[in-house]
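The data below hold one chain only, encoded as structure tokens and taken in the form predicted on its own.
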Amino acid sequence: MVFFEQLAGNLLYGIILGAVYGLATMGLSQIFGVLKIVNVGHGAFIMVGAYVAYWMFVLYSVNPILSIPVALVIGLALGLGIFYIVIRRLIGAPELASLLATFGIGIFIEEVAKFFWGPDHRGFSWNIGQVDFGITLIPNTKLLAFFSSVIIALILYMLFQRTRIGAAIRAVVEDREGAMVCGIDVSRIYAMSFGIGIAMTVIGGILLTLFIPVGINPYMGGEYTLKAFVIAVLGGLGSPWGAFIGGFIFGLLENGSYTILGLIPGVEPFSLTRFVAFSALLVILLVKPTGLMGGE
């Protein structure tokens, strides 16, 4: 009974992170549908939402649900700056070169980091309760965290699918020829697709502060970056509503493996919670190479 009542409240904590990770995956998606560029510094921009979150948190004592703003309009201009600086030029470019610019990106924006603030850790800490769920407690923090991500994926999901601008964007994705001919100024839409996706990444970074409160450095970004393009995959790479999908996929093997694993003798759990995402990852891919969403 004790183990069942451990693995429920795991799986509910999954899904709760999983709603976070999916959120912070769908920018990377994003990117890849509209610009076909894979963003392999995706975690350089998650590290600088931590940082908004930690030092709004420490100088103006804003927590980190209310620097949400702050967070999409840095996420904006650095998305923005990004590309007419470097990826526009990478438009139609072969895919090496794209992967050495956006992992050049990455590391450039993880020194300029590591410059102002140093390599040590920083955290914060903002508690305002928690919840008992019966099989286990969960801090309020983190269910704001939950309900801010599916408030903004839903956002985002009327941008695309109810605007003039989510249909030129999809306009783009269709048929970018097609689009220019019927006047979409398709340089502005991959513009305004990159730095949305950088944006919601950022506030991604934001969220997940809610959980690794004290983790908080410039080299953080990496094992966000691995976890992304697992969801990112397992979704459909391209989809962003299969990345937000992929999200929860993700945080209920990633808490539910870790139960589970956690029987068997001599075996560290934490450890193994990546290979049995992987490999859920293979036997998904297997049925449907294309991901769950297939890139709709």
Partner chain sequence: MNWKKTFVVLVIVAMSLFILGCAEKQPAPTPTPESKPAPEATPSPEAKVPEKIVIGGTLSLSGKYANEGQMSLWGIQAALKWLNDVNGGIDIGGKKVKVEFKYYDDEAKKETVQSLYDRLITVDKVDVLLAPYSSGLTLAAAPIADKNGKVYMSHGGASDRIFEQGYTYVVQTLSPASKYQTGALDMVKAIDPTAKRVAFVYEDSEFSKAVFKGAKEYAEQLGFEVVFDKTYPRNPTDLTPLLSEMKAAEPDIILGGGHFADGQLLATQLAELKINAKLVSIIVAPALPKFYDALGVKAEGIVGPGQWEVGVKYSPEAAKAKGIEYFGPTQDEFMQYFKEVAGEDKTPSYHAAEAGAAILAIAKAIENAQSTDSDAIRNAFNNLHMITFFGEFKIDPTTGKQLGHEMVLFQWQGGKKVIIWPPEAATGEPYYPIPTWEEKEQGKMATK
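We call the rigid core the largest set of C-alpha positions that still match within 1.5 Å between the two forms. Positions refer to the first chain, counted from 1. From a predicted model like this one, the values you see are computed outputs, not experimental measurements. Compared with the form predicted in complex with the partner chain:
- Once the rigid core is overlaid between the two forms, residue 66 does not reach a Cα shift of 2 Å, moving by less than that.
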Given for the second form:
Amino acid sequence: MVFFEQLAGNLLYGIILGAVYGLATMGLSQIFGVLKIVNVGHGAFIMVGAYVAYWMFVLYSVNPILSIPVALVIGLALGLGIFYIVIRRLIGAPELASLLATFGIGIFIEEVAKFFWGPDHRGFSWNIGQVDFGITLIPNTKLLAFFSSVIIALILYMLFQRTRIGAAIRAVVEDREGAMVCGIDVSRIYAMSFGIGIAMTVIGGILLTLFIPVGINPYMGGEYTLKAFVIAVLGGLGSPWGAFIGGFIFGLLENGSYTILGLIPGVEPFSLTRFVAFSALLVILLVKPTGLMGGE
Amino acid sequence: MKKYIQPLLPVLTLYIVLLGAGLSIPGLWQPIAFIMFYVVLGQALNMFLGMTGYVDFGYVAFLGLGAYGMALAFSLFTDDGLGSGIIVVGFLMAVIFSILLSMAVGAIALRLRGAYFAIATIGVSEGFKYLIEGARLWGGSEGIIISSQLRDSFGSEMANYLSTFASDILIFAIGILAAILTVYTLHTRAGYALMALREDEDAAKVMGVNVTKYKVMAFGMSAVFAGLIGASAWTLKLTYVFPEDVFNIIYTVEAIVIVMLGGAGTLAGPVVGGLIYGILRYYLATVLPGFQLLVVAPLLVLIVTVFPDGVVGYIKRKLKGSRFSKYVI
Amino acid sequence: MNWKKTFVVLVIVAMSLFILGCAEKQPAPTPTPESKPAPEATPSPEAKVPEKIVIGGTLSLSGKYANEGQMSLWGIQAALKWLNDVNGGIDIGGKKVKVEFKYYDDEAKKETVQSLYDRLITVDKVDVLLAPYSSGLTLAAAPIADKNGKVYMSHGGASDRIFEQGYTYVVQTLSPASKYQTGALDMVKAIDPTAKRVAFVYEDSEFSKAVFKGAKEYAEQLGFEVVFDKTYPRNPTDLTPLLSEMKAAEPDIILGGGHFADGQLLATQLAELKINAKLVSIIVAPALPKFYDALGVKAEGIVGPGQWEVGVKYSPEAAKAKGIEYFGPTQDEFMQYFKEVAGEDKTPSYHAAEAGAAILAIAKAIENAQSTDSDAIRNAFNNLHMITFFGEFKIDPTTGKQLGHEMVLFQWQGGKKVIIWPPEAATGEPYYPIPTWEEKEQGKMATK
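Could you switch over to the form predicted in complex with the partner chain, since the one displayed so far is the form predicted on its own?
The complete assembly is shown below, putting the previous chain first.
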């Protein structure tokens, strides 16, 4: 009985974690979908988001939810700035050149963060109680993270499906030349998509601090870059909604497999959960080489 | 023969200069070994990435397994009286491990294209790391330390000599071998097939090129070199293997940076790239301790935007048709 | 495919030939790993007194140990301030010789350390080496130090395994990893014999494994029952699965941790899941003031082991009482110099203290040896028994492992770190059992 209670509790946490993972990955998929660029510096922008939440909370006592608009503005500005300074020049260049450029940008952002804020591991406490689900306790901040993640994903979905700009972006994803012929300013769409993608990632960083408000440091992003890659592919690269679902799969796999792996003697079950998650990625690719929600 | 020798000349000259400088100028040997690590790492990755255009983001797994191959040889066979043969056994194990992994990855991932391939290989490398840690394989997260075995089998002077000199010479040897093999491949059927594959895989397939065969070949070759590098530059040189260190994705990224910096698919590219990268990293670490990455990162971005084909790719284009073009491939 | 086989064979043949060739070229190496039978260091009086003494090492100023690296640098600079400005330098043959520290940034990467140490030895001509931070990097540069016969002082390589490899010139300043969690066990046994159930929850990494392997052996020796012993991988995002399983095991005391981020996460999630224990001891993370900043009142009562803590009672008077020589600045002086180099708002962590103490130990050993000759210094270390602001210094002559230094246990009480164990170093009483998470939510502090 205890076993199933723990499993259920872990899965509950897995769903919440998955929502955060999902939102933190959508930006990566969005940028890949439109620009065909894999943002290797993805994690650095998550770090920026975490610091935005931290500083807003510590300096102005603004809670992370209310910091989301700030993150949106900062993310858009960062994204557009980087696009016009660097990425614009790399459109049409070999795929590898953009890999390198985004890698360099990621390192640069991390080092700038370290330069200004130091290498310390920071954190904050925002206590707003918790809900007792019987099987486990869940803090309200984590529930907030879950709901805001779902709501933001829905808003984005509406944005893409119901607005002109969304339609234009979808047109560019489908057929770049065709879109150009139809009078869509493709380079503007690129800029917008990159900006939105980065903004989403920065917001993902904010939601992450709702999930874990501690351990914020300049190098925290690396882990999330890796996870985001896997999640993005799980969902089918280039599809932000796929990424959102991929996040759930990843979160559930990470948390759910622990209780089961814990039955094996003589191993480190928690480390094995990551083995399971990565193996699942390979299995899915083996069955469907373009990911779960990927086209073709 | 000439067509092989001419392009090799600049590369081999550079090696000889580096070797000579390292041996004659005191205090330069280890820095040169440091730079050579990056040069050879680039060369090894170039055999696959440069030739096929496939980006293997999990490339570090081959280095890691090579490192484990050598370390396991020491932890398993130290008492068997193999003498210096144990190092040969170690290299053999490194080669076998990397070939096995390359076959496994090839079977799963080489069917995928572009970013899917890149990320599937990350899955392999990270998955392997957590398997080692989680299943407590080969010492689990505590890894393997071979310093004492090295000293027991060879005595402390010889052990130091192995770690601080012989392993570096081996890296040079691996680099030379890699250069020769690259030139050779570029001029064979396999090379032309790979070139066609890189330009347009589907077209190559239609033309009757056995795409899979050459892809797997290039992949295996590149993996073997990575295994050898891991075995000598990590295990023999640093005398320990921790899974966290040897499966660190940063080495993959660095290798890609080097190949790109120099020019993918060229012979001299990774050599030039490794040289630039290694020197930058080393001298900035000594001149600006703590701030070197703040300088390296924007420089990287700048170079990439100015030379998207890499430095050698750029030179190659400039030299096209001139009589020097034979020396740069 | 045929040429590929040929190639593999070629590689193997070439390598074996090469290695055999090298083996022949080298004269049969004479193994000399045993420490010499310690002839008392008596340098000839006409031995040249050096102009200055240079200690060199790499620090991890960027990368994953950037935090510790920065602290170490400040600690070293503070120690040097005392050494050069107050003490006037190291006394060799009646002349005061100034000491310099030459450092590079190793970025916490294993490739860089060997080349940087080689440079320190050959270009910068340093006299003594300070090892890099962490056990891995310490092992990586050890062959270079050993080959060049330089004394290699470890200030951040805690793993016991470094000292089991037979390196001649390695010396350690800090207590080894296996000692990190033994103090907490000692304390609980002394003040609460009824607390028997111990849970271990820690990072799956080389260092933490060494810490908890030592702790487990010690706990069983003391008669504790280890009811939970599980690890989590590096950089965890959610520890709930592990912690809810641990909760079911109903431990009396919880020992855990690994590094900074996961230590903060562990404490946060223990609070979220309301897992109460009579004592929670976490390695590494709680030692930094940022831990309390991050957790606020949740950090109250949390205990952590430290190599050193502000307020430890190692003083010239205490040394006198023990009949051991005191060397270096007093703690107040060290704090003052530290703030001069680091800034008024900075408090030294134990990383700063252990690095500073390593410099002082090197200086003292050189002074005792009256020479910068490595063998003389290494021998002087064997006979060196002193107390600094960091605590006692005495090494095992064969391995160089630290024996004299004791770790302390501190507890966050009312927003301050109070040393609670061992009793002779304590600055306050332990608050035991620690307040529950529910009590802390009401604002209860771990103060009486």
